[in-house]
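To begin, one chain is listed below as structure tokens, in the form predicted alone.
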Amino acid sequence: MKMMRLTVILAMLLNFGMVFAQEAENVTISIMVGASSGVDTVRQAAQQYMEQNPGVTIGVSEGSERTDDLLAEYSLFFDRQSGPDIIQLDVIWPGDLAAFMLDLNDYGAEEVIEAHFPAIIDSYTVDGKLLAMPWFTDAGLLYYRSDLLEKYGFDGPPATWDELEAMATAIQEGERADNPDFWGFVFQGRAYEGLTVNALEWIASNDGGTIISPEGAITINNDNAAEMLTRAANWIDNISPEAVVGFAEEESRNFWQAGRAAFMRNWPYVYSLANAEGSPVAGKFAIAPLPAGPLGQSVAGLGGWGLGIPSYSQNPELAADFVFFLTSPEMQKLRATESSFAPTVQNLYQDAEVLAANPFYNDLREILNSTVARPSDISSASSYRFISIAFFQAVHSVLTGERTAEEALEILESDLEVITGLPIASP
């Protein structure tokens, strides 16, 4: 049934009005996307595109799952000026990669960008150049075992971190009678970009700022931030397994989806995987906003990915046409209904079929209005990568017990002053 539906929807895309020259002969392009970005749908779309464009060959390759590793792969392509014609760009990368990417406005993007959230288009625009077409957006979510909350007498998901800790502890203690390896809460604790997002959510939810203020001052070394990092460190080996300090998105998902944890922080893409046939938690979970800290409110880290064309591409016109195909409303609807990838096309959040497949989208649009962005647009284009590395390494040192939160933030403050040249905020 899914394959039939896929074929029908992909056929509809042929009316999108941007099918590349049908007389092309022996033209080859390639695309690389991350391992957790729906590679199968990209391969199916490429096959349909090639069938309708004889002589065109599209190679699809799978890049690294982790954001930092994927960027390292791309850096090698830029250095040797050779690689995939289309790559997947994190929403935080445009400033760093502007010198290496083509302007999609030169290939007709202005004809299709109006369907997307303007703020997301803006995030991929640097000095008037559109470096990527939005493909899907992300916001941090709390996944919870609704069956276990009911079993242990809880009326709904936790609204605060205090409530999450209490619920996780109670459920963990109860479930360990039959499953000694059951835990309360998992998240992305590995020292990588994902930890930057998780920790920024914790800190911002407690009114601890966003590392660097919108005015361009370093604000991270404050009591509210230290309080949340200390709290998170106390989760380890209490409600979270020690292994969580090595978890990225998929490790967290696999652990939780196997029925080994009550709560999980992750992205929207997990929803369809967790509800798939054969999943141990299918039909047993729900999604809620992330908890609020004692001094703040619920905050979700903003993520998302777009598709762009490196300047070394030898076939940018064809590559652009395929980018517009993949990011079209029809394709985003397909990926939303089949794989829970959150659309960047605004009207899909009112689409009945999309909402039927993803009931939590009713809340997701509101969650997208309460997101916190990483300071990639405040820092210089060349420094955000180093800001994030310094930040997640500092946070990781707190989670592992190497340093106290106060020690780690004091060192981080000094490091960020050197990295950015920005002033430290007054106490």
Ligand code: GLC
Given for the second form:
Amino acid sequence: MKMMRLTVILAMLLNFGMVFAQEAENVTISIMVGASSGVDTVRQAAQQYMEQNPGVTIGVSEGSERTDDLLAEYSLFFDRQSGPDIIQLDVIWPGDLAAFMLDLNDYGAEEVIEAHFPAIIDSYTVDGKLLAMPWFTDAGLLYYRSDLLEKYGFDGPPATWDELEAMATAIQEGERADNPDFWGFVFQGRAYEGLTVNALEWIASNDGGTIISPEGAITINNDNAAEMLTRAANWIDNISPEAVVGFAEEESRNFWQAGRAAFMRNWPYVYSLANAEGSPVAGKFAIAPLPAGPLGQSVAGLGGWGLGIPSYSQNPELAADFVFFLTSPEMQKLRATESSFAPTVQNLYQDAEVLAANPFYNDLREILNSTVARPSDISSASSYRFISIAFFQAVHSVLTGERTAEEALEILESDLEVITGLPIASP
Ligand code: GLC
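Compare with the form predicted alone: the form predicted together with this ligand:
To see the whole picture, the full complex is given below, headed by that same chain.
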């Protein structure tokens, strides 16, 4: 069944690209890492591992940047039963990919899982099988230009979407005197998984539920959700550039990091890139929780990645050993200090060097307590992927003005009924 589903997913996602070439030697293992998941630190770690384990060769290849495209690449590996020994799993995938992955408990994971947040271990566990070791966690954050807030007389970051709109409008108006292309707010508005997280954050921040409730009812067609989507559609061409409906993480980061917008919604990895030498916004920004809607409170979408081993791997023991090495406290510390990838190892949030490199981790710990998860583990629902595609397409049609929020949510509700067979309820 799962195999069929993935083949269908593959057919739906035509824009994949093959970048992986398997190496033949026995002692060679391979890992594929998404282009914005810190490939350099993986190369460093592989180097270190190979020095410690002569005779082992680790091939590191770079996969797609966006999660949807990575999934399409993997579908091909699963279909033809060959590909990298280690792949990274988005926290939303374990349910959909369970049939294709090895259980890391069979390779000694119980000795190393204790250091990690139990909730994150749980999210990679399906029917008692540990499908991936947690590698880094993610939470949606508001990046803001602290220099500009000060320049325009604002005391601190916006606590509500109303405040964000007011600040974005004022800063944009002022900055346009010198920079006609300056905008207030950028986010991930492209029709893809990232929009699912952004829109879930908007809606949950206005007490509009989480698309499908934890109890397994479709709750998305409600007034609070419609109100937030209507609001977001109004951002376009007012405080957000029209191009934002094509932006994923990196497009938003490039736009904002170039100094072209006051606010940005993005993940923790942006922090070290935006603060790097030569970045136009280095030292001029800070991070805050995302704003609250009029009827709700601030929430951060929960993301993150683990490392797992597809069942086609010919070298699972060695691959598992390298997975445990990459996800170890030492390696997570390296990735946190060099690239601000948020650890899944609990005590790194008390580590002085990690905190010195990422002062925002003090807030992040609290933000991680107010996260909202996508409905990827509703046991009675069919593939999460189809739920998400229906959701982001509906939201995208509202952002582009093709449909009103009310129309889009009505259609989405019945699409989700067909896709999942779940009942409809209020959030
Ligand atoms: C980040 C998150 C991941 C999410 C993706 C959406 O990579 O970690 O969970 O699915 O963004 O674009």
